[in-house]
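Just one chain follows, in the form predicted alone, and it is written as structure tokens.
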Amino acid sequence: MAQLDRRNFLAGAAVVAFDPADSRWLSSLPENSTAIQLPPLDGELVTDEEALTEAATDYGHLAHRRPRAVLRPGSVDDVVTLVRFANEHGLVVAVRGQGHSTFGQAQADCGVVIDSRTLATIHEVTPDRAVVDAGVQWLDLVRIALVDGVAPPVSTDFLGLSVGGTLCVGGIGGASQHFGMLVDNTLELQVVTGDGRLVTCSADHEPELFEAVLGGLGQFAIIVRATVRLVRAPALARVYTLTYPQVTDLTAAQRTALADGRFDYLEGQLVPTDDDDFTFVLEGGAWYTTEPPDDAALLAGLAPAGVDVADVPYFEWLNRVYETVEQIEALRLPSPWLNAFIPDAVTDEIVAELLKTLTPADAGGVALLYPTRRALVTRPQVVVPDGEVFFLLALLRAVSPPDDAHAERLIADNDALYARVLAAGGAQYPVNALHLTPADWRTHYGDRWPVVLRDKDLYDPRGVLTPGQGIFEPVSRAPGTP
């Protein structure tokens, strides 16, 4: 997905003033009006049709909440300026990175969307960490870090996500079985709180804010810069694709592989077959630079029906789905995703129930199923089930050809499956197309809900940030209200 250079701003008059009487942004400051001049910016605030339409669209193509302006910041100070202005004048603000939300989570109805693609500098890469702006794509960080022989310990399957957007959710991948999520590998953040304060936070400095923001769904502060952990990277990946006739065969093999940690990367898929059914695939990766892995040791006890082994450059493996995702996105297909964390003890039961009715057409593009260890997920805002192991079930649906009625039916299916997962002690990984109320979010957070409320009141008391998540009841939008 494209970065947005400040030289490539869309042609359109930049905003210089705001009229609170009718919530209009103005490209000039009329005399004798109620309009308020916007403080100076290093970037631009724009209201042209193309910018507003893009900000009202995301990967899911299901929600279209239109803002009234888009900020393309030229500096972190621009973000501070806008958030303070929003507090003073009763506006809502959301941040859009690469637009990979699926249900309007990063949209701001009648508010302002901050396009973080203009904050995309990689400031520093050292042997054990990188300092990057929130708008940097993981793809660019990985590519540059690998020049020095290092990389993040965990990567999401698609590298075209922004650093800031990923850290607002979690960042899970096939290496999470060893390293947790990307939020667990974040060392420091620079953020703009909902009340407009620029703060640097970490486990040692402002730790409550640090823990609130990581996995905090953009509710408490805007991430503008992050320091993330790096580790030594291999040169090559040996990838094992193991097929199984039954889903329980797959999950049994995954549990065996997880127990001894034999693979550096462990995932799995439900793959459609020509007879409108599924076959089940374990994906295991073993990293190396000179000495190849021991195939026999890695495959021992996994009993696959089929085996394919391939060696690929490490970067090529990490970036394997980028072009495919870009091609799908260009089709603008409705994509009602569901990502759920399921307790290990009930995974086989829930997935078997799902497969009784799930068709390849309803599964859509990709269906993932793989386990990870709960103990490695350390950030309190990321809700995962109790127990030593949980599974991610990810139905990355795409409706082709586009059909609104079909998409709505799949969202209803998501709601029903999520209710089943929740009743069994599971949770959502919140990048979904689900109909959720504030009461549903209270259930999601469970015993942590009082802390979530406290943090909202402490860091975003006027409810300025990220309304598209729908976590809190809307607050008064009267300008300057406490």
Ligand SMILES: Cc1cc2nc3c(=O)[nH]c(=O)nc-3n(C[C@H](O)[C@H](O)[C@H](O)COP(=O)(O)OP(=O)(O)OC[C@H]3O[C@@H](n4cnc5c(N)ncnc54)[C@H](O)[C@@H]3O)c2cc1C
Given for the second form:
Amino acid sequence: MAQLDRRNFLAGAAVVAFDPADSRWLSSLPENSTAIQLPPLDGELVTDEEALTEAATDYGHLAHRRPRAVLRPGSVDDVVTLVRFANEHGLVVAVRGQGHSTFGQAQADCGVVIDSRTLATIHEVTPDRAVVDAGVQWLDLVRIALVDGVAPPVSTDFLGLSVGGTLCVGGIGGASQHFGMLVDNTLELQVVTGDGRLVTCSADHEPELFEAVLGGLGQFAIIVRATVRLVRAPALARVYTLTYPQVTDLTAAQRTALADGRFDYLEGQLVPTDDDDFTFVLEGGAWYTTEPPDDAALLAGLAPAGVDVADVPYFEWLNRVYETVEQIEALRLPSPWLNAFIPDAVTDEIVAELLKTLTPADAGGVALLYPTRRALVTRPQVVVPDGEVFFLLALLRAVSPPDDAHAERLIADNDALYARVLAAGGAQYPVNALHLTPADWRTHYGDRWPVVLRDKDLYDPRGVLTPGQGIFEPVSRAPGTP
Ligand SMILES: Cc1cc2nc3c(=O)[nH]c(=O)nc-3n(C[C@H](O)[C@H](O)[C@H](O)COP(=O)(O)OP(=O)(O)OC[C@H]3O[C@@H](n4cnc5c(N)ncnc54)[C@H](O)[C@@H]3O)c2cc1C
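Please supply the coordinates for the form predicted in complex with the named molecule, as a counterpart to the form predicted alone shown previously.
Full complex below, order starting with the chain above.
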């Protein structure tokens, strides 16, 4: 899954032309036809069944929109070429990173999917930054950076995600309480805008574009390269697993730990019990290299019912869920996820309501619940609630055995929970299976909506990019019309 299989790569039927009369891609250019030759590519555009099926599939196994072709770019120029071609011929384009979306966000119905796994070079690692292609997995960057004793300041729980895919959504983890999200630790981007311009942007250069793209759900530009911040990494993680009988005990302890920032990493979980209920777990991490942390100081005032302490190499800690996720992925289960940001003041109330009906099976096993600081989330496209602190609630649902009706019911549950969270001043973290209309997205962006519209007009005026998010009404296109 992680890297493209070379044999499959070579087996693809390469495309050389496009016939706008019937939107067909052709592997030869017939004489006297209306077909248009594709400009030369360093990689290749393919239309074989395997490539199209993969591009119509994601982690969620709920949405299946088939593209008509898949680009495996051999260079950034290929991305520019394809996006310009799409603008000229009225095609939609989406990048697929590691395809860990849950509801077709990286799909492009009848369009072209760019498979970013062929753009996966780590160009440079220095003590304070790395320059990487968008198709690089965080796992590969972390592995290489740790050789030099550095790592990104914050990591997602699962490292098998692409840099481009996570920078499109935000990238939250247990260290976000100190460093914000991955997007807050991105220094520069090289992007291909929706109208096909290759631009380097940062807080100082083209700042509007930089702000539009980070957390921009792929709507304005394709990220082809990113410069991300690195910090000195510890050798070890001491991990404290604290159990609580009541969810309010958990959130109280989390608030105490967040307030003084005692842990380097702070998350929490609703963990299924044998009697089909939940117990509540605070997960705190303290990093160290030589001097172990002071257990008593770290546990003071947290009043857990149970304590487990373990030391693990830092890399193992960062990569702790990789194998489990791979095993789950192999089952290809419908996975209607719901991730929401809930204002601190209403978190206990909303979670208590949820727990009245939530079963471990409907939660997908473990659910995540942890607080972070709003002030550290600095990128305007990432919508988070007002107030000093908000909680992430993540229902990582999986329907086992696969059952369409059950999956639909859970998506309807997601819709209802999202409505409740929204009414209480919360927001969705947009990696979900939710039925969202463009009007819902307007609500999501709130006061920022005029800026979102302006940026779409500025950077992707023909609405070429990333239709799978469903943020804008589809642009109607007669075949072959630009
Ligand atoms: C098992 C698992 C664990 C996760 N853990 C976390 C976590 O701890 N924290 C967290 O924040 N999130 C987490 N997520 C959510 C994850 O960050 C997002 O779903 C992310 O978008 C997935 O990255 P991807 O490479 O698979 O992206 P894809 O699913 O391939 O794409 C996601 C979206 O980004 C667009 N896109 C992808 N690459 C680019 C690019 N280069 N330029 C422009 N647009 C692009 C796609 O078109 C699509 O709209 C997790 C998801 C899974 C399945």
